[in-house]
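Just one chain follows, in the form predicted alone, and it is written as structure tokens.
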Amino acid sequence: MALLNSAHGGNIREAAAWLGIDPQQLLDFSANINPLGMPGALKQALCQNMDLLERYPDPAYPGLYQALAAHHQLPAAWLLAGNGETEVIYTLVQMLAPRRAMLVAPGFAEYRRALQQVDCQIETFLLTEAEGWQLTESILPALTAELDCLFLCTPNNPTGLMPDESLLLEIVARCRQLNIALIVDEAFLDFLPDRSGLIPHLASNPHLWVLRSLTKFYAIPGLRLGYLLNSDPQAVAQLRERQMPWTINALAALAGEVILEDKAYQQATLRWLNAERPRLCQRLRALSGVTVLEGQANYLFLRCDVAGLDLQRALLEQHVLIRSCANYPGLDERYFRVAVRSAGENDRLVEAFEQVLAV
């Protein structure tokens, strides 16, 4: 059982309260947020536009939609932005109202919770350690005409693994053939510059919905900003009609207009990740007592091999918080997710691991 009650990472308040310390004393590796912090250009824009808070946002958010459309070189009518990607998931599920859906496990908890709200029957396709936790062609025969919805997360959360593009296209084709709505969560794909994802395939696949997040890559989880893309303008228009007015606050909308143009920040982020992810992975793999799976995202998935060791608790006593994966279907208390942070913070994490594994 996980030590903390939160269904997600990043709840440093709960962890600090358990320790009886100030949250600022914790080093948080449980949330996969870019350690470069909010882009400087955005901080400046926010400070210069605080008067936006004195009036209602334009409910059509024309500037935000123009920025997103230009970024993807797609019509704005194909886009729906929301108060974080999670809000968009719930809005989409409410509109689709699937009767039977498939989830790949382990996976992000909010897919299941959103489906449960519409009384959907949920089938679970379990990834296995024997197959390296990777999605394989074995999912194809599991996709049957009885399904009307499939959720995928690419790269997967929490494993960080990215399926082969050829397999993804086979899944797209099979879902099109069987009239299954395919919802692909690409929340962390910005950290994989060599992968274009499924957005280039939207035009010929109106059954395909692609989710994107701006909060992780640009370090703005407190602002909340995400969006989806689909090539059926009428379906997207129906989603907009279901969405509450002013769901995006004025500063979050401004953020979307600013950050997508910040090429220097994007390049700096990729330089950091290309250096720190393999370095952290190598250092953790050198330790006895943990098995590390090297994914492709800004986090690492690992298994604690020391019998009886409550790794999250032990690291928390070192004032380091990692994400327990015990509440992911298909996993147990041995599995954890660790964010990749700055070089100094990653070194501190390794030191904490060395301390608790030496006991």
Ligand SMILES: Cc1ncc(COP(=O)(O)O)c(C=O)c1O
Contents of the next structure:
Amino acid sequence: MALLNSAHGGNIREAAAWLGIDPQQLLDFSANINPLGMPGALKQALCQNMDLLERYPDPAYPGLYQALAAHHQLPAAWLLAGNGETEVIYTLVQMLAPRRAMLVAPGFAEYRRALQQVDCQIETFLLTEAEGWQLTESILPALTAELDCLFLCTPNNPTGLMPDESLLLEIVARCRQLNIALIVDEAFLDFLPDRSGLIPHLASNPHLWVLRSLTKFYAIPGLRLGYLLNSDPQAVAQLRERQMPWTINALAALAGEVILEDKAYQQATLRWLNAERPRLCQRLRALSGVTVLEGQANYLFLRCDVAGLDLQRALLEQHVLIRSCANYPGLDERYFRVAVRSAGENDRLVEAFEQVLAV
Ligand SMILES: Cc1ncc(COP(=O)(O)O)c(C=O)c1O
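Starting from the form predicted alone above, please write out the structure of the form predicted in complex with the ligand.
What follows is the whole complex; the chain from before opens it.
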């Protein structure tokens, strides 16, 4: 039975209650948040602009939309921002109201929940261990005219795997041919600076919806900010019509104006990840019983093959919380996801692993 009820990582309250300790005493590797913390310029802007909270935000969020449009060099009319990417997923699914959708498993849980709310019939395309959990061309024949919608996550959560660009473009073309709305979640793409994702292909593909989150890279999951892009301004205008007013609070909207051009923070983040990801991988790979699977992004996907060891529970006893992937369709209790954190925190994670594997 699952140790924690939460459908996501990051629930340190539940984990700490299970141990009977203060949540502050836990090191959380279960949520994939940039350990640099929010950009300094943002913290300063938030502190200096508290009085924004005393007024309603402009429901058209002109400053935020201008900043997003400038960042992507695309028209603001192609964008819908929301209270985290999660809100945008639900608003989009409510509008598209697909009758039949395909999800790739394992994958992020909120696509399924959003589709269930519109009584959509869901087909699951299972990734396999034999194919290294990578999305391959075998998905192409599974895309048929009966489908209204396909969700992809690139890089995928929890595997951290990024499909080849050529395969992504084949999927875009097949979905266009079959009239399938293709929703591509690029929540973690900023952590892969060598990949540009599908935004450059929006113009010729109005059936393509790209989702972006700012909460992971800029360490603002509590502030909440995300958005989508699509090249059909009328469809985007319909989404804006449907969205409740003021879903983005005034400080989150301000954050969008401050963080996107913070090049120094972006570079510092990529320097940290370039150094720490391979180092953590290498240290964990040196342990027996644990396999670190191939992937990219700011988290690692692991399999633990030590019979009888409840890895999440054992690490929790060392005050380290990792994400069990047992509740992902397509995975089981052998699979885990850990965030890459600061060098010192990663060393503590490895020490905790050494403790529990040595028993
Ligand atoms: C793949 C993926 N997409 C979207 C989200 C949600 O992002 P946000 O915090 O912007 O709602 C998450 C959160 O964990 C995620 O893992």
